[in-house]
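What follows is a single chain, given as structure tokens, in the form predicted alone.
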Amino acid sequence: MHKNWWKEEVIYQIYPRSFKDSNGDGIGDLQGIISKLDYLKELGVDIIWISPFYKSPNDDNGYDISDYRAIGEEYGSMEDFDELLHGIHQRGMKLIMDLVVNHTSDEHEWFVESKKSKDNPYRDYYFWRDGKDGKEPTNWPSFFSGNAWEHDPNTDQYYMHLFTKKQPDLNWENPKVREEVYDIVQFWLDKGIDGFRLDVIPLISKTFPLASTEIPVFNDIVENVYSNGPRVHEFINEMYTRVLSKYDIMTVGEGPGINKDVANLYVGKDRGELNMIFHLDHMFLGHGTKGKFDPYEYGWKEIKILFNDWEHSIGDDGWISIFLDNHDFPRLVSRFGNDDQYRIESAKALALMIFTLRGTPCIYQGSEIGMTNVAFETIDDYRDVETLNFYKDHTAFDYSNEKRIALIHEHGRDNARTTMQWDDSVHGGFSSQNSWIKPNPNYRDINVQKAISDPDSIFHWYKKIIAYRKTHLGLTYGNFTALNKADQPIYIYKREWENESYLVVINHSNEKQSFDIPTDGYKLELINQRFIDSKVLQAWEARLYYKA
């Protein structure tokens, strides 16, 4: 196993819109961030990811950039920015900023131009194509409702949108394209940041002829239709030899569509593309055939199996993220976990999973407090592009009000996008005026000063860890050995460093489970609840164990 840093530090992602507000805007911005730093620190994280905060008109929250070089206005300005770089690095942390090249904004300089004529320079910049017997050029569906194709009257054709309509797609296929991408990329990392997280990177490659699918699942589509295209490993490839390897940095890609089975190709440590993924495999649990709103049942068992069998295949080779949320999902607690009976035990195990399974930590703004899941109770309130295009379409979806109501309270992005909840103030701490989106009505129970001030928090055990992993690399570079059956309601698992043994034992369940594993010579060292019998653990009971 090859050390690397990036490996052994812990991620810690920010939504700039929903973290500190400074100005009394209601928005997030970098001041906010900046003020918020010795809390990170005091956390124990190490790499802060934050999400888009270039100039954008923010129909995707800013995943729709109309400038790659200028902060947005609702943020700061470049000054911010620089404040914000040496205040990280100054604490001894490092910054990674989220890089959106499949698609930019319809607002962009290069999208208007491409607009104007079918001989424009820019035109070839994105992908346009004639109708096909009245209809869009193909029948694939966008991942946020409705035909990825939408129709400019001006020139008679249509453009490719995979997201929304004011999210074209790039045609990496032009090598101007490329270049234009690569001198972003120099542009950030000349300026002094660590890294990027890739936006839906395996998206950038397409497969030609572009033609309809019979596939009928979605995720089907993305996996075998939008992603893994035949240039995608020669695209990325590209842009590592000609700006990444040049700085020490670490690229981690979003994998939406990554399987198991291909991921190497995109992280393995010859490859010369990207350091790591977030795969999505875990977070798609659920999702049926439309998606997230057509939901089926799983359970902990397809979740183990998930995490077993990626760690099979990454092996030694490659490396991947090891996270349960983050802005595109629901709260890691109210999915996986119990939000009611047992937040504070939940949170806590699953806490334990994130920083023993093997690969870098990410932890999703507000986590490390246990904050939940929202339920507004009328549409009004959302503001996702994603949930409101869903509640609105009757087309793909035959459902009730109520029950579009009820699957977004489930499923929808803005559970985690509400404010973070700092304190029990009005908008909790957040700002001092109305924010953008409103709080979630439990930040008087759920809140940062109230976590610092109780030791037995969830800030404080997720402090623990960190720090226990930190002095303890075999939670880093162990091997890893499940222990037992998926379909149990524990999960038990061992890593294995050099001389040193860790034993993890977690209890996924509201109920109180026996445990047979032998423990011998190994010592407990950290336990999320009162220790009560070694041979029993209560509801959502997890335990570490060490052996030398």
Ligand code: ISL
Second form
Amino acid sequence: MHKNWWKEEVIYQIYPRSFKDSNGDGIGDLQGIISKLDYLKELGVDIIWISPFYKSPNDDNGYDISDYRAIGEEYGSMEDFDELLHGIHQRGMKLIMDLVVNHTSDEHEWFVESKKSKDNPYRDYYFWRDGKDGKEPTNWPSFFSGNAWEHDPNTDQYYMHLFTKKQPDLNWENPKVREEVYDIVQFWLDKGIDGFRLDVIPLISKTFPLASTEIPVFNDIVENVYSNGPRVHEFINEMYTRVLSKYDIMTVGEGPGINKDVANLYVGKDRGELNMIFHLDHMFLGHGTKGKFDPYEYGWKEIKILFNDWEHSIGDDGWISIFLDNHDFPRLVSRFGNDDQYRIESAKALALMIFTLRGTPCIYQGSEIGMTNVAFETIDDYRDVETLNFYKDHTAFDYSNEKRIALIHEHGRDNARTTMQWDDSVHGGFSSQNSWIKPNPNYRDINVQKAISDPDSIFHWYKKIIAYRKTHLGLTYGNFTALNKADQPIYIYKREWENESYLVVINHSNEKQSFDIPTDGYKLELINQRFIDSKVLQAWEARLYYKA
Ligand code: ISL
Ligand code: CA
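Could you present the same protein in the form predicted together with the named molecule, rather than the form predicted alone shown above?
Below is the whole assembly, all chains and molecules, this chain first.
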């Protein structure tokens, strides 16, 4: 197994709009992040990934960029950015930025030009097509409701947008577009950042001719039509050769549509592409024909099989990140754990999994204190464009309003986007004023201040495991073997490296469970609750054993 720093370190994701507001406008900002760097250092994380804070009209909270070299005014200035980067480096941490180059904002100057006329020099930066029989050029569904083509009356053509209509897709076939992107990448690397998270990177190469599809299931369309296009590896490799390879940095690709069989084409160690991916297979579990708001039932059996299979396929050649939530999905304790009776126990058990499966762990802000999903009563309190579009979409979803709200409670992205809960003061210590999105009312109970003062908190458990992982390289490099059948309500696996062996035992159920895997010769190093019986696990009990 090849050694690399980015395998040994821990990533922490910040969603800047919701992390910390420094100036009372209700929006998180760079000075807010700066004021919390000591907190992150204390937690023990190494690599800070910040979701986009470039100039943007914020149709999709910054994933629609109108100027790649400017900081969004609500977030601060370039001086603030320099101060942030310096503050991170001074504390021995690293910064990776979000690179969103599958699409731009429709307010980016390239698109403003492109829209002007059919012979504008920027026309070919995007995908423009004539309609078909007075309708869209293809039947492609966008990620966020409706068709993926928007009509422009001025030139009577349609442009492609796989996300919202304010996020037109860039045409990577055009060498000028690729040059522009590499320039942007170089601009930020020359500022001294430590890498990128590449948004929807498998989508950058389209398959021609752009044609309607018969595939009924949305995720299958993503995998087979939108992702993994014929030139995707050529493009990524070109970016690597031209810029990325010249710096000691890390890259992590976000991978909708990357399945375990093609993953190593992106992250195999000799491919000259990416260091690791965030694959979304476990995140997309339960997404039915029309996506997340058309759910089907799944359970831990599917989750474990998926993790085991991925470990197998990636093998010693590639690398992935391990995470159970981010800004696009529900909170991990609400989705995979029990955010009611066993909130603390289950959040700790899931954390043990994140830090002991093979891959670089990634924590999403607030999960280190066990933040939960939110359930706003009315649609007026929701902000996410995906949620709002779904609520309005009465053609694709024949649901009552109650059903819509119930589905939003369970699956909406705003679950992860409520403001960070710093203390129990009004606004949860996030801001001195009302924020752009309401806080989760449980901030009076669940907050950082309280977590830090309680030695048994989820926060201190995270801190302990992170420190342990750093001094036990076997948890990074060791091989992985699942030891129990996937249909049992427990997850037991081994990690082995040189003469070391680690045994992880997790009860992912609300009931007691017994287990019969031998632990002879092992020492119990970490346990998330009071030890009662070596062979009986309490609800959501999690243990880490070690033997050398
Ligand atoms: O959120 C999702 C499910 O509804 C995902 O399908 C998500 O759209 C997909 O993983 C791509 O996500 C990334 O690109 C989007 C942006 O909205 C997300 O926040 C980002 O993580 C477009 O840039
Ligand atoms: Ca602010």
